[in-house]
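The data below hold one chain only, encoded as structure tokens and taken in the form predicted alone.
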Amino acid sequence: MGVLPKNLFKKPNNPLENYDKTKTYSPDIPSEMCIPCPSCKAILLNGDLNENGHVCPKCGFHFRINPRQRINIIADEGSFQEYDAALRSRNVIDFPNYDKKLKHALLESSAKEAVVCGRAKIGGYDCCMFVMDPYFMMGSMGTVVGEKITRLFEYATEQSLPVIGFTVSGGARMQEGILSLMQMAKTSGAVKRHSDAGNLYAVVLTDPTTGGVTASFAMEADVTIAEPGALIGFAGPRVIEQTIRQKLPNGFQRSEFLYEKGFVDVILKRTEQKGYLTTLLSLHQKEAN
């Protein structure tokens, strides 16, 4: 009688069981189809993110978006008409390498400037809109940005239309020197004339809204809205700490901090903004003459 093999009753090897139980496995998804959330680190499908207004469904983090994406979320479909789209910045003071920076910004953002202006409908109500672009030199305000926003407010004043603005900016564009700083006064004057004519101006502050934009038209609205967690201020926190030589409180210059101190009227998630703006516009309709 022969000797039975030792492995006669051994369980056959199943390749599906050859994994390390201490590791977390995830399916292979092409990188262009997904993006990690900077806040909670969750891996999000681009399609799901687009459907949720580019807001993380796990933690509520608001991704930065370009003007076209913002307009698609806020304005009624097909209603937006862009104005002054051909205006482009030039190296007016011959700042070193500014021409290269402008070309790089154009390639990176596929935009001609750091703001898109035009007329639209929100919830069926006519208004003017400007939307700043974080991907064009971080929405910095140069002469063209100031000119486009000023022209929009002047048009809105002539047509007795409300203005809805979305800000995102690193401040005045240093490559244009004093000409950039002059836009603060110019845009503020246009906002004042628009207000004196009895028109509504509402602004949505997004991350980040800083520098000369904050010190001018961004904080001059009748109704000031902010997205959750947005950095809003003039100088950055590190500059302030170095100046006053004190540690700033947690959350300093964030939307929630400014709301607590009365600088912001309301904090709205991106998915709530169109409904709120529709109500706001409905309450400020002028009677026909």
The other form holds:
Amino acid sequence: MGVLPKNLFKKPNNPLENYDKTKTYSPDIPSEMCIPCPSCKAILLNGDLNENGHVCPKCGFHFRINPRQRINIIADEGSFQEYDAALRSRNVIDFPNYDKKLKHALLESSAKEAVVCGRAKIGGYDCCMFVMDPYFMMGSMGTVVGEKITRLFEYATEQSLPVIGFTVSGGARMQEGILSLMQMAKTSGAVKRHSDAGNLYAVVLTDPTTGGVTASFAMEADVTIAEPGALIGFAGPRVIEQTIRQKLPNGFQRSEFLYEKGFVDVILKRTEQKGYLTTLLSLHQKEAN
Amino acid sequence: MEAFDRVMKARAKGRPTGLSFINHIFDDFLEMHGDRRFGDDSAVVAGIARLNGMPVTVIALERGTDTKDKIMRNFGMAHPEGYRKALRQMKLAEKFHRPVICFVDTSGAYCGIAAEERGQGLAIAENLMEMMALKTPVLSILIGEGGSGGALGLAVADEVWMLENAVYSVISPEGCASILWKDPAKVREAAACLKLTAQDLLELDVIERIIEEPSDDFEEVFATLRRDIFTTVSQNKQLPVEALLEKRYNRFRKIGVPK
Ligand SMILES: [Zn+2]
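Please could you give me the other form, the form predicted together with its partner chain, since above is the form predicted alone?
In what comes next, the whole complex appears, and the chain from above leads the way.
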């Protein structure tokens, strides 16, 4: 991400539910502070970025955001209720330094795990929502992420609610070994049950969505939306380059590439997503018996 | 034996590959080709066979035997059309009430341009979803290397068994070593940390059974499998479909529930 200072959006201080929308999204960054766009190098005011969903108003570059910022943009104000917020990862297979890594991730992101799950309203419509966190161990899926996603889909099935999900992930969490791989099957089972019961699942793939998350619930939705320019793939570009020993073509594995190949229904800018999701939810309202 | 020695055994030259298991355990094997979408992937072998008189569907990841065969089969690293070929055969198994038996042996799903272009992630994801709800018994057996999502794409089953010297892991020891220690030479440490042996996985409740390998010739292994696959799938065939699917769902549902 070039010139973007590393810790810019990393330290949300307020709990999700009580977040005051009138304040800036990143409480530790004053709105008059200037930030260079990593894509077009334009100098942007943080306040303007906040107003624009953390999208560069000059070139459309989508900054990575944390779940709290995402929920603020998508969910109706004050509607989000978080579930399973207390679930914490443990060092399930005694992997070296994993405890330290987890502690570090907690401090860095102020998040408790790599996904936030809950119930919300979008444009007045009830839904369940999950939002992954790029700042917590790169959104990797371990047992707690798998469990939270599974519980959310089970709850949504019970309540006949649609699920709206936002993915961002480097893949399965290596430090939890085979147990993290198994979460791909577990979450897929829950998505399948939710689907077979006639419920809507829409996913927004954001930068980057790769590995075990791509090979499970990221690719299992009824409606697949992607943010512009997001890296989406099974294998990461570096692994592919090492395997085939050649450079990858420009734009490979980006949203626009997946769209062209037929894997994405629509590419939507962040600022267009709430309106689109509202219409999508309204088109899937179940008839009252 | 250290974990990495198991990895070496799982990858060893001369170890029987998927087709060899099919040929030694089943009769009347009719191989079926193609995914009806793109093409035929030789890294996956699939078809119909008979086990002790019972028609079954068998699917195997096949890494190949000699150099020419290995290249033809892409060393057992499947493309999306391989997973789709397998899924097509599984859906036919469901239609004709045949149990499905999968033999897993792969270093992973292939990482390449064509694989991404044709939706490697999607192909695996679809298998996970569909296998979870397949209305016929499914049994998966790891016979060599179980490499991450590429292995899991054929290992969502009522029971998962592992051969004594098979391994099953979220990432290869080489990959883990280079990410974790930035040193690909530390494969032995990485293999130990990942908990990837059959014994580890049994203790973690990820597999139901270890199939012993009493000697280097696999006659006894084949005989055990011929007998025990039949017993297990016959029992699962007796279960009402709802009970079978509930059992399969819960098998995975309980893995990694925080304490
Ligand atoms: Zn810009």
